[in-house]
Structure formats: structure tokens, C-alpha cells
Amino acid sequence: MKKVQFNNRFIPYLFILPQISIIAIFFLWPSAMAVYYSFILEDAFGISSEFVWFENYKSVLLDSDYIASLGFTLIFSVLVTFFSLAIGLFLAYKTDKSIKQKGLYRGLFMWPYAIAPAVVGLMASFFFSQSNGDLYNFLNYLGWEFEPKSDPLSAQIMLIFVASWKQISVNFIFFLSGLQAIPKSIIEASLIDCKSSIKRFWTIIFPLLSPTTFFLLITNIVYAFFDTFGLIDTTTRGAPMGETKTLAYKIYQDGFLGADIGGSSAQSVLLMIFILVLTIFQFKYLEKKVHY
């Protein structure tokens, strides 16, 4: 194989420089910025500022609307991440022994993904609307006095409900893609080798999947904590009172609704962290349960 020689050694610096001052444009630089505001306060009119050092971090840990937020936000984020992977992952075993109808389910179930998270959030109003909600009047029929405008665990589990079920459709095709990829000669050797189906499938298929899992657990995570932001923001706004935000949509309010550029940053930067912790942790402790 002839390999590609470059006389001037700047050359293959300028090919990968769109996608560095992207990187830098997009990330490096808001990064750093957000760094900076959370040591600083302003005034209220934005002119004059103080550089109080670790002040902003330390009012926002100690703000009990935070702490709130924390806790839904995790919260929120296992049980989306559970139940979008499980049912997703249940359709994608059921529909890849479905040979005739296969094409069929794939197509259906993929729809929710090209729906924009603000688009699933102005369908879940409708749907759980209190004047002519489908949803809403089938619930509140059941005996469920279901109210996610006044009952925080209602608009809560609404949310779960919804944003699970927009991230299903991901799971279910890479899932899915996953079980077509295990070779037919390990599936036929199961079979004689382990009768129970529930059985077979834990101890020799979902291993197999493994890859495939953690991929989408970590994306399925990603999703919970910030792709949600449109969903929420057209849903209940992290009302009532203020038990449906989730950190990112808290920063928001913060920053731009409330103008707190300073507890904002710091914000921010607590949930930089906190995300790359959690990768550092998914990385080095759960994949070593993965087999390629």
C-alpha cells in the first residue's frame, strides 16, 4: 500500500484545522468562559463585577433548590435510561424472532426518534392536557387523580413517561442490529444446549449484547441529562414548584431567566464535572464487563 507523503510538514495540520477550531469555537472557549463567570459577580445591570473566588460554588451547594434539582436529576436520568433500554430492548428480541413482519416493526418503532424533543414535549401537552387529554382523562378514569400542573409526582412521572418513550426507538434499532450480528451457529448450539428460553437469553445472548449496551448506556445518560432540555422547557418549565428541573434546565432559568451569570457558570462547571466523573467511572469499572 503506497503511503501519502506531504513535502511541507504544515499540511496535515491544515486539514484537521476546521474540525480543532470547531472543538475550540464550540467547547474549549465556552468552557473556559464558564470557568471564569463562576468565580465573578456581577451587579444586577451587568456593569461592575467582583471576583469573588469560590463564593458562587458555594452559595449554589448550599441552595436548597439545587440540591432539589440534583436529586430529580438523577433520578430522572436512571429510570429514563432503565426503562428506554429495557423496553427498547425487549422489542428488538421480540421483533428479530418475527421474520415475516421484521421490516415492518423496524420502520414503526424508528418513528419517535426523527421527532424533535420539543415537538414530543408540545404532544405530551395534548396528551396530558387537562381540558381534552386522552391521556389525561384515561389516568384520571383509572382512579389516579392526576394532576401534573399541581402534583409534582404526576408531572414527574410524565416526563419519565415521555422522554422514555422518545429514546426507545434508538435503542430498539441498535438493539436490534446487535441480535441480527450474533452469528446463527452460536444461536442453533444454545438451543441444544439450554432449553429455557429466559435463561438462554441472559446467560448467552444479552453477554453477546453487551457492547452494544454500554454504548447506549452512555448515550441514553447523555440524552437524560441535556437532550431533555426542549422537553421539559415545553412541558412543565420545572414546575410546580419547581420539582421538574433537571441541572441543565436549572441553568437555564438561572442564567438567562434570572440573569445570575456568576451561579450559573458554577453550575455549569459542577455539572462538567460531575458528567466527566461519571464517564471516567462508566469507562473504567463497567467496561471491563463488556466482551467485544
Contents of the next structure:
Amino acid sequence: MKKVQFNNRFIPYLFILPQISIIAIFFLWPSAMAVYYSFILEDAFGISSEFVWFENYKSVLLDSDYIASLGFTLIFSVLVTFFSLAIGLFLAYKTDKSIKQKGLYRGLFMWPYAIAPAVVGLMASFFFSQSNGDLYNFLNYLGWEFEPKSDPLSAQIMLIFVASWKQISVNFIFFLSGLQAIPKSIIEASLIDCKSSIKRFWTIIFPLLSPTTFFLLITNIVYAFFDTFGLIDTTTRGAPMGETKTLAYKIYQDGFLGADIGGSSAQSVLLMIFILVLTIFQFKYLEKKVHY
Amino acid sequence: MLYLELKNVSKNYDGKNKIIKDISLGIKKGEFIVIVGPSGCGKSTLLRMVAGLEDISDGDIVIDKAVVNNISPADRDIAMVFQNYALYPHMNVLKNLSYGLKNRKISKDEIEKRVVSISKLLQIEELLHRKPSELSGGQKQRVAMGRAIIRKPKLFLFDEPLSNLDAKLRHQMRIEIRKLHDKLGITSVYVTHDQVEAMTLADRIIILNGGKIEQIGTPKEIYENPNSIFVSKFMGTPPMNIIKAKVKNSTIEIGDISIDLKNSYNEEYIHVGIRAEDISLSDFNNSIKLRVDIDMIEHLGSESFIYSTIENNPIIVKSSEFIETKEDKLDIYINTKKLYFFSDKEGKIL
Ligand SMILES: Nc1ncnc2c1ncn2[C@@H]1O[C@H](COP(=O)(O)OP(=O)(O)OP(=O)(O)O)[C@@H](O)[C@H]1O
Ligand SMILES: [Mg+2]
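Now that you have shown the form predicted alone, what about the form predicted together with the partner chain?
What follows is the entire complex, opening with the chain shown before.
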């Protein structure tokens, strides 16, 4: 690489200024505000405020609602990540193997990627609508009393289903390009070495895909934690009784609808720390298993 | 007794163009067969059909008396060495070697025994715990060979295994491959487009051209009795000199000399072939003199190549002396006993 020397030593800083300011305005500043507000208790009318140290954190962590939301978020994230990764990988593998119509499959499976989460939520509410939603009718026809409006389990399953569906296409694209990056001769060598295609998949293809899988694992967890917000807001809104509230959605509800700025700020700080720890953990332990 | 047999084998990828055109051949147990031919003539396709990596459009492939057309690559009991080695990048050398054995349910003790002996044979004992990315090209090559040998397959298939190595290493590995073959005696089919590899490695050479077999024979037969211009030009460095000459009443005229043809021939032109080593710069028995125009002289130390032309036909002359001349014309003497005659239209030997 060529080394460029600038006459004025401030010019390089000028170049990175746009990037830095974006980070500052949209990440550092809000984060700092969240941390600040998480130590503040305002009265109900927002007239007086008081610095209360960790009071907000204490009440958040002692709140059974919060614990329930945490529990749901964890299960939700694990299942959404698992299903969207597994199905995305399965479809990519099958598409990669198919000789005819490869382009057609690729196109069809990629479409959902272009749909915004809120629109996906809207579509889901049509499909699962009590008044003549096709999937609603179908599930009830199968004999399952599927009532997303009143039954928490139904609502949770619906959300997991829709959230996974939305993410499958992204995973599909990444997995497909990951599969296509595996040298053909390695696949052929394994065809000679191993008869079982299932075993071949787990011993050769899956390990060689691990950089893709690792990357997708992290982005999918982040997706399940944060990006499903629009989906929840257009479908259940946490209903029936808060059983479908993820942590991110609860922050929004408590802060904007409940006007509990201190409490919701404390929650966002906790969520930030949680994701940070999770990501560090993944890089530290899982990355060792990744073969680049 | 034939060990590998191809019966009227054809291949087309798109349903129209045949890449392999009705090839039949038989290979005996323990033979080392080299398939040579220009790029795109279908060498790899043919080899991959034997391996089972490519469907057979027509015909039968028989390995050890069993038709294998519909048998999976893993069940054909063959091993293949790929041009880019195709080692499993996420496994260390040890695992690369033992992967195929484990999948065939061979006992741990046996695997270990074979790994020890193979890694000793190929001198890769120190590398067993390295990943392929930590190996040099030559070391990867050895591991790839090891992965094939350790299986003790019925058939070895090589697809240009040495073409990614530099000239020196290629030479060394070539010798090692032949030694290994002599030691293990496993029937081998080796694809290359390097005629030196073909000459030095093969028990028999198959020359492929445009999806058809041009000639099969031992290296000596192919070199001494090429049955077409294509073969004569393909084998030997430098390639055989071919002079296109006019035929008049069963005599040929090249420059100001004429040569009598033994047999009658009724095309207007004929191609006369002569190898560089059958041309001399001094008179000898059975020789005729030709006067050629010198284009360039190349000195390689032990020998010199004189690039010249006669009536627009390029002629390369090999000399063991250091040739220096200021003149642009030269007298050469060609051995009339070593002339080859090829037909004009088909380029076949007469
Ligand atoms: N999968 C494929 N689909 C269509 N055509 C193919 C395919 N693979 C090879 N071909 C064609 O078949 C012909 C023979 O290819 P092949 O790879 O066997 O040549 P080769 O003799 O091994 O050449 P090289 O010395 O360059 O490796 C080529 O014209 C090639 O374009
Ligand atoms: Mg090839």
C-alpha cells in the first residue's frame, strides 16, 4: 500500500470526521443520554427530577414484568436465530445442489429480503387474522385452537414464525454465496472419500461454512433482539398480556407510552451491556471453532 | 486381463456437442497409463467419468469386471489426486489422510498403522499436525498423494497433479511418483498436457485429440512410430519438423533436391517429417543435403537449437556443438532413413 503524507496533520482527521460524527450523533450521544437518564427519577409530570443512583436499575431488575420479558426475549431470540439459520442453510444447500432452475430458486428465496419488517408484520396480521386469515383458519382447521389475540402461546409462536420467515432470505443469500465459495474440487474429493451425503455435509461443508455461520449467528441474534421491533409493533404489540414483549419493545412501551424515562433508560443500558457481553463471548469462544 | 475398461464411452454436457467421442480402451492391472492431449480435448472429463464425478452419456466403464456406470464415486474404490490438491482446509494432515478410511469403517489401529507407514514413505511425518494452509506446494502435493495411497484403492486417478509446482519440484515429484508406482503397483491413470511427464512416467500413453483417441502405445512406439502429424508434433522436444512438399510422379521436391517415394501416392502435397536429432550439420551415410535460411540460434550450453526455414517450412536443428555463424544460410544433412511421410488431407502416416 502506498503511504500518503499530508502537509497539514489535521487533514486526516478531517477525512474521518463524517464517520466519527455519525457515530457520535447516532450512537455515542444517545448512549450517553441513556446512561444519564438511567440515574434520574422524574415525577409523573416531568416537572422535577432527582438523581437516584441505581434506584432505577434496582426496580427494573426486581420487576417481574422485566424478568418475564427477558425470558421471552431469550427464548424468542434463540428460536428465531435457530430456525432462520437452519432453514436458510437448508434452502441454500438444496439450491446450490440443484442443477436446473438454480436461478429461479435463488430469485424466489431472496424476495422476502426486500420487504420491510413492518410490512412483514402487516402481512402476518392479515394471514393470522381472526376474521378470515388463511393461516389462522388453516391452523384451527387442523384442530389447534390457535388464537394469537388471546392465547399467549399462539401469539408467541406466531411471532417466532414470522420473525424467522423474514430473516430466512438474508441467511439464504449469505449461505448460498458461502457454499459457492467452497472449491468444487474439495467437494469432489469428499465425494470420493465419503459416501453419505449427510456425513459429508457435517464433516466438510458445514465446517467450511463456519465463517458465514458465525457472522450470521451474531447478526441474527442482534436482529432478533432489536430489528423485530417493527414486527411486534404491527402484530401483537406485546399482547395478549405482555407475553410477546421483547426487551427492546418493552423499552419503547415503558419509555414512550409509559413515560418512565428513567426506567426505560436503565433497561436500554442493561440491554446494551447484555448484547456487548454476548458478542464478546461469541468472539472469544465461538470464533475459535471458526475455520477461516 | 483387463482391469479398467472403457467401452464406447461418450460424453456430452449439453446434449449436442460430444466432448468424448466413442472411446474404447483397456488397461491392464498395474499399468501406468498417461493421457495427454492439448487443452480442452477432454482429458479431465474422461478421468472424471472414470471417477464417477461426471455422468457417462453413453457406453460402459468397467473396473475389475464390474460395470460402475451407476456406482457412486465412494463405492468405486478409486482415489484421485487433483490439480489444486483439494486438501480439506479445516483438517490437519493427519485428519486429511484418515478421513476416507474412517468413513469406510476401518479400525483405528489399522488407520494408525497406515498413517505411520504412509507418512514415512512420503516423508511427511513432521507435518501431521499442520493445516494445509501451513504447507508449501510440494508438501501439499505429498499429502494429496498420501491421501490417495493410504486408501489402497483399485485405481489411482491423477489430474495434472504436478502442474502447480515449479519446474525443479515437478521433476523431483515426477520421479517420486514413478518410484511409488513401481513400489505399490497400483493401476494408475494420469492426465497431463506435459509430454515430458507422459514420456517418462507412462507404461503406455494415450494421446487424446478433440475427444478421440489419436494413438495408444508405449512411449517408444509413440515416439518412433507416430501415426499422425498431430502425434508427431505433440511428442518430443523440439517437436518433429514437418515440411510440406509438392509431389511429382512419385517423387517429392524440397528446395533443389528430390526424394523418391516408395509407395504410390496421389495427392498433390505430402508432409515430410524429420526429427531434430536426425538432422546433422555434416555429411553422413544415407543423408541428403538441404540448404536452409537461418532465423535464430539458441544456445542452451550443452546443445544449440538452430531455427531455420526452407520454403516457408520451419525446421529446428539440434546440435551438440556451440554454433556460431555470420552467414544467413546453412547446409544441413537429413537422414533419409528417418523420414516420416504423412498424407496431406488427413495428416495420417503413409
Ligand atoms: N461442466 C461442463 N459443462 C460444459 N462443458 C464442459 C464442462 N466441463 C468441461 N466442459 C468442456 O469440455 C471440454 C473438455 O474439457 P476438459 O476439462 O475435459 O479438458 P482438458 O482436456 O482437461 O483440458 P485442460 O488440459 O485445459 O485441463 C472443454 O471444451 C470444456 O469447455
Ligand atoms: Mg483438465
